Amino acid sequence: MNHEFSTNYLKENNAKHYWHPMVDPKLSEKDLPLIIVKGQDRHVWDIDDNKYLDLMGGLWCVNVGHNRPEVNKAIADQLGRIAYYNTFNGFSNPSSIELSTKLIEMLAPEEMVKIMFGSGGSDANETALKLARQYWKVMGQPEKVKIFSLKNGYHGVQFGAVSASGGIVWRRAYEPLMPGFYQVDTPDRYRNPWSDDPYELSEICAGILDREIQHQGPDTVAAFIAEPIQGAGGLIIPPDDYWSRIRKVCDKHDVLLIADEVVTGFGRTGEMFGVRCWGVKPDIMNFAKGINSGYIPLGATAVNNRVAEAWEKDHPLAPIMHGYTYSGHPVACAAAIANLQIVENENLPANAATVGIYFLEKLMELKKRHKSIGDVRGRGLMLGIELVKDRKTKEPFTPMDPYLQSIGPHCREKGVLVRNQGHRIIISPALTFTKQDVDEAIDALDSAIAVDK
């Protein structure tokens, strides 16, 4: 039956058969989802034809902003090619395998050399952990299976990644997971039992994922995964010492090191990618959002030189069996090559480094004006806010108390998309955003926090 999708039409069987993703279905029955249309660099529109300043990215993702020509000619230019074709034994095209080689030489300094293909970051996390796994049975320790995490990480939905995440709200429904997956203490600088020093913090957490793998058995553990900044888990920025003490701990115990740099690769952080702010070299790392700011799925999984030697021995496991039908995808590798090409051309990374502070400073402000924003922090265009019903205690605010539900609608009403994942609220804009932006959406912000006086 052919219907003519009339803006009622597409309002009314909105969620009428459609599930969207991380919401109660009854939710999106009783409020409907807000239907975008159109997109110009920071900006999207409406079905109504309502403009907002996009503070989410899309989600995350969309780094070189919305609807950039060069992307969208170099997708047009593939598919005048061809669409799709598999990249399975024995097969292959051109857009994948340059930017294989693209990524390898960006990733340099990580001293990475090979790459494997996804459709996301799930899928890119997937792969890091099953390829930890097989590595270490290649490398004849068969029993180095276990994987560690974050309490607050998350690293994805597939039933390895989600078992990876830490966060009862994405496992709780899926139970029981994957066995062999632990979680260890996040470094929250904000929210921590034991000390307000980020340095003590540091020493503290690094200890606990010391003791947990020698508890464990340094024999059976494989890897350690984290995101370098913790985004969905509540935008959490470890200590600087951080890191590099994780890959002392790693190195310690023979551990691999995931780094899972869907969120902060190509630029978020100020840095090109997330590991680069604390000069650390992890063995594997995970890529998927901004790798073509979303404008075609893909995902991307590259390790370094001491993983991809393992695959040179003759062994009965070697064969990586593996991949998705949609790894390497032509269009997506094209238009990810157009892409990094504008992220590096118009260096990104250094405008979200300093419209970044510029943003944390604003933020910062806007703290000292409202009693319920309990801490404001961030790197580069990425941050976050953390509302509380007191700041002593630093209770936050129920996900559904009427007041933190106020602050989506009431900044939309000023033309600024945000984001509350729980009782934050989470600033990921693309990375073009200039100073004028942030003004523009400090003022909507200001204004629906308000409603707290």
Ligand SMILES: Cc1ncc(COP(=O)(O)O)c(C=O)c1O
Second form
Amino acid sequence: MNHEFSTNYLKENNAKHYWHPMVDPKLSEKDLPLIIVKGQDRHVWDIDDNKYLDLMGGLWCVNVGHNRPEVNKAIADQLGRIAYYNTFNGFSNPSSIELSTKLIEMLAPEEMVKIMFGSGGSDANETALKLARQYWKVMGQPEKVKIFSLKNGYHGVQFGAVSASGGIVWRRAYEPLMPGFYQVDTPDRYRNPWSDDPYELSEICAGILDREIQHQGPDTVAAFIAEPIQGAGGLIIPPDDYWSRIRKVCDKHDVLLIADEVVTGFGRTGEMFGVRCWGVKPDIMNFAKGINSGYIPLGATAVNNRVAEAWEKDHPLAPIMHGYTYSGHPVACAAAIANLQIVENENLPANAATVGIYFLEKLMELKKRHKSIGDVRGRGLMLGIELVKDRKTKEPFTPMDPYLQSIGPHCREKGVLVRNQGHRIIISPALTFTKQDVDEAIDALDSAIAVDK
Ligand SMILES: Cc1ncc(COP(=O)(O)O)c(C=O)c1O
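I would like to compare: after the form predicted alone, may I see the structure of the form predicted together with this ligand?
In what comes next, the whole complex appears, and the chain from above leads the way.
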């Protein structure tokens, strides 16, 4: 390949000058990262021209596949007009207006009416959390400020978003986090102390939320935020009736329901939006990643009429004193419009559903062959494998266990890129994935996981 810099130059300088997200810098100095230089649909190439089937979809985001000419052209066309102008008070641009219109049209079943843009998923959640607090102030209930969320939830890294995130691993180094954030138990069917029956589990977990809001005082609680299907926290798919139960709990206590659709939005679950798996309408929905397949950073927050109506009031706190330099970035929005056209024209949610079912069946067969697989689960092209030392006790491998650490490299040797998230393997490829791709991926996983034999 023709590169300006040699591989060694890049690797050395990466180690010397560059801190990466979510890793101890010592590790990324020792194990030099894979340098990705090219992508085409479901595949990427590293700097040494090795080709990989991308099971990570970038990072749960490249829903339409890499290097789609339609998206590239939309970006280039926008750059040819203007790369950037702000959308603060008094300014707007055609791409962000068109995208907000498109999103509201797509979100008609959820009855969303307004959009605010940001630069990613953490931003989108930050916006939602701030709007939820502002909503109650404008509504004359300024004490409703607390935010509830789930213990395994992941909502991003900014102080609000990480305060709502439940995983200790994301929180500990940055504590104390924001006051007024509380986590309740996740309905984890594989790991919970209560029940194997999903409906009973759902009743128990919704009951915990209900009692905790009651205990704290509903007049102090602004919102409950959750992912329709938890991603980074362990690919946890709630029981079918969980979301309708939490909608009822929120309604009972007059608490806003926020759906973090950063991963689940735009087809990944087999439905266009994650909440459609459960037929539930939240008050606020957050998006990023699949909104433009990660071609340019972009996030969005949508609110329904109940929320939006508050801003029709004349109130000294009604001005939205929130937003980012890159809110409504024209290039990111142009990429999103082209991206969403592909998602709809190619009916990618339907492909995710069909190929996802096939993938899950194959993972179940894999589970029969390998004792280290404790559980496999998935919905659409959002799947996970849970690796355990002992199936009976469900004792997980520790993250640095050499067996666990060997799986990624082993798959790479077979031309497949996978992601270990602790003791779990997370699978989230482009929604253009095919059954042949699944067979190839299963082949690599089969031999990588067999290293335990
Ligand atoms: C559900 C969810 N919310 C929010 C985020 C944060 O998004 P970003 O990394 O774009 O800030 C992520 C990132 O993976 C996510 O999975």
